[in-house]
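As structure tokens, one chain now follows by itself in the form predicted alone.
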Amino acid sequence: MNNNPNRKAKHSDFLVVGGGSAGCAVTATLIQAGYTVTLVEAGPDYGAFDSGQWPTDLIDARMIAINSHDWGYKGSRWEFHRAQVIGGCSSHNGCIAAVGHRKDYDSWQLPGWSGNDVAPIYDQVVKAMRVRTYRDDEAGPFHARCLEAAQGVGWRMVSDLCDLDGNDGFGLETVNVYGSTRWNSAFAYLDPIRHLPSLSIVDHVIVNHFQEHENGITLSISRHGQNETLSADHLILSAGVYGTPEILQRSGVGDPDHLKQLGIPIQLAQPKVGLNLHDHPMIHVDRKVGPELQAWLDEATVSGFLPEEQTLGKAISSLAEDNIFDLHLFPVCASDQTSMIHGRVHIEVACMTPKSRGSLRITSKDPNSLSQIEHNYLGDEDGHDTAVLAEGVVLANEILDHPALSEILGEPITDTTSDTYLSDHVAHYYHPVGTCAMGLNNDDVCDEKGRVCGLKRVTVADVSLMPQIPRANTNLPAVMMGIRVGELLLATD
């Protein structure tokens, strides 16, 4: 739906295309700067949090919904669940708030984007995703335990996933859940402006492809099997770590030689487009349900919230620099109301660090085609992030061997000694960042303020910015380069 169906903007200020995490708040930011802005997205809009039109895998924060609304990206081996919905991922994922480390953006030497320059955004975005840390009371049978084998193992107890300045410890996890609702970046960033006349929200909209023009941009897009051609002065690409440089290619920005292969006209040569493509590798450490577990799950089921992820820990591992957590341990228990495998119980455990790097190239200039996605988990010449998760699968089966929880879990079900474990079983955190990298060099896909380097009406507000992912789960860092990149670009206005 368009929330303002009488209104649709066939010229604005902004463009803005992508209504995710970081879509929803670059919007906001704008449309509070007195701007015009159409938001156009490719899923649907089902408006307002009140509205009653939520499907309700998408907000009932029990349910990790990656399978809802998806994009279908594939690769060699997995799915890459991305959510096509008014919100992005912040409308399926498991909720888990996270900032990572301050350190991590002091890393990127980039201005602007420093750990001080970013704390006082990360303030405001947790208090509009409505953050908060589960109470011990919420703490299902499952984490209630681990809570007792991480101490009882030695961790140390903390709940500070969004310090800046928070290192290793255990405890639990601070989420966007509000009641039980998963609180999404749209109901945080579009709701308090939905009435206002200056914006206009598109749904069902797929991008073909875009181009600059000395006094602005145009937009061509297909909805509901119509052509259209949006125009703005600026054109803010918010579409993803695969769909943002998905759009790029087509337009013609990108290696120029590939593009030639595609028939695709070159409107700037940038060969870095797609690449830098990185994620946090992880690996599961499973064991099954024993029936005393089974019989509580299935009590808890029944008088309530018993979401599947509630508990986590960082941990240092003998490779990590300046003595700062490079690892994540979550714990993760099915109910027979979520979407995992029933029976069994994960340890997952994520490398934070990793210096394995892919591709992205499109395929085609047809939006509709899968791109060639090799994310090269695992393959960083000197295996480091190899090492560092072998070093969290010890920490994980101490975890689940205490007595805490080897009393109620029954024998592992996947061999974790095997000399083939890591490489067989490696998965993805849904973490996928990188593919338009900021730097300071003119050859740099961006330039430190999102700016694509080359255009001049161009500018790039989502995670494919980041040049090294942080210790975190991606949802808050995404709202909060939605925000930097439109503070920056309002600067610069």
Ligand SMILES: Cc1cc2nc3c(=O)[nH]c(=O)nc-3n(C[C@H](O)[C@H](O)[C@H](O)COP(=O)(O)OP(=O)(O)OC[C@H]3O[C@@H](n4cnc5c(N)ncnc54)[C@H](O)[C@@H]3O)c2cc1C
Second form
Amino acid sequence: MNNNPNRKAKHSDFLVVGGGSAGCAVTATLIQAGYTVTLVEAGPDYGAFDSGQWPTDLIDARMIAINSHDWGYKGSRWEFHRAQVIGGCSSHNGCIAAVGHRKDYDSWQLPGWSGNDVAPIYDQVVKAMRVRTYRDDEAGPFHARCLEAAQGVGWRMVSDLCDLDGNDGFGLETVNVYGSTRWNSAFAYLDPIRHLPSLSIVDHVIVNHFQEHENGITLSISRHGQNETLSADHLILSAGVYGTPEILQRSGVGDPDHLKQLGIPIQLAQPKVGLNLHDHPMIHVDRKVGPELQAWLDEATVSGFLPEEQTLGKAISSLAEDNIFDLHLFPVCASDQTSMIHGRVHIEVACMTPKSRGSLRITSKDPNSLSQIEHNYLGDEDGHDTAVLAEGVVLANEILDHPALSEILGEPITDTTSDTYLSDHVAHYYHPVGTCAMGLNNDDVCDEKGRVCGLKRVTVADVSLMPQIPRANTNLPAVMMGIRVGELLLATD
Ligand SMILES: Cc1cc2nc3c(=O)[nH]c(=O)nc-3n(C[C@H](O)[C@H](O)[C@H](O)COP(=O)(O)OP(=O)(O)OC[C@H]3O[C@@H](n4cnc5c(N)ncnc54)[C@H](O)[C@@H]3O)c2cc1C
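Next up, the form predicted in complex with the ligand in place of the form predicted alone?
Every chain and every other molecule in the complex is listed next, the one we just looked at coming first.
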């Protein structure tokens, strides 16, 4: 762990808050340009990949690792897991590597963020994150049958699902898995620069709030129960979709009526902080595991590496715009008996172009209090998200009912034909974004360079910036955004 107090710089050119997917990438961009950076992270820093200090669950890529290092966010119905550790959610996520469609970025209509602008950054990110496609011979027994069933019901087979110009199709997943290791953004972006004296990584730091002054930034933190301050010329907030708006609101940057109720002095009235929260709503379609499949799974588990997720389909619903895919279908099958879904298989169905919007509000100025998070899944007025998911459920049942699968699966566990199935069972794809969205209007939270509108020295660099979520799992997009914001910042002055 990087706990050496001699390395803890009290003042640096940049303070980066949050060593997650985007935070590690923006830090590397600034360090490579010759600046001093102090990176503060609430969770532990386990050091470089070859330190041997990383807990097994965080590097084992077979299944998501949400039982440790979690912030504990909750809504009225769902838990909203977020990792509290260096690498952020890239240290515990599902390792699906996706970039969405080129038009996702064009549709933002922001200078510097078109599909053509982000494509070369994605080329670098794919290399650094060691993205690869699972090979046919790595596919476990269930996923091999999923490929056969999808082809059997008419899906187009594709060999690269991580392509800005790719559209619908079914294939083996592209993943940031190196051997059997979840290759997180700390390995990709911090390991090459950890030795440099211009970088200080301070872990176990909870950032409370900041104050902008004429000459810099003061950051109030608590570390091992002690309150301290750090300072820098410029502050980068990479604390993620929930952490970044929380820090802004605790710093008096938010809706003045809300902040006054909590006794927080106003630094900048910015009512949109915490709004525009959205994610890909998701629903599962399940079947029991049959005895033959169970025997194969037991055998395959003993013989090697068998991830829960290995295949993915992208489909175009009748509501899709421009005939570009708006659904993800990804089969999940557990071989490990400790898995949440042991004994059943799922095809998870996600609406990739959600219209529903929610919000995040802090409930107290105490950084240890839980925020009020309202995702409002399926809450869009015209019912778009529900209608897209309903079409996806039909597609998932078609695949599961194909003989390649039906002969090794049992009956459904959940009744997908019930009228209330979608509203009763809707879940999420773990991709919340948008709470500090970029835009070109004065009342937007951030401008097109990620700078908080109305402040001079504070920039956001994480998925909170997204005005609209891309048709992608959001880890690679977060990393891309960290790099892009760093580049735009360096190009400013
Ligand atoms: C269970 C799960 C599975 C997922 N699966 C996939 C997948 O398969 N593929 C994919 O592409 N995406 C996946 N995602 C989504 C993806 O990982 C995230 O969208 C992405 O990592 C977000 O990056 P970020 O940099 O915005 O935030 P994060 O990676 O969350 O980083 C934020 C960092 O800031 C720190 N922080 C927050 N508040 C404070 C504070 N007050 N003080 C100090 N530090 C703070 C946090 O500890 C964290 O390290 C998954 C997410 C989850 C939770």
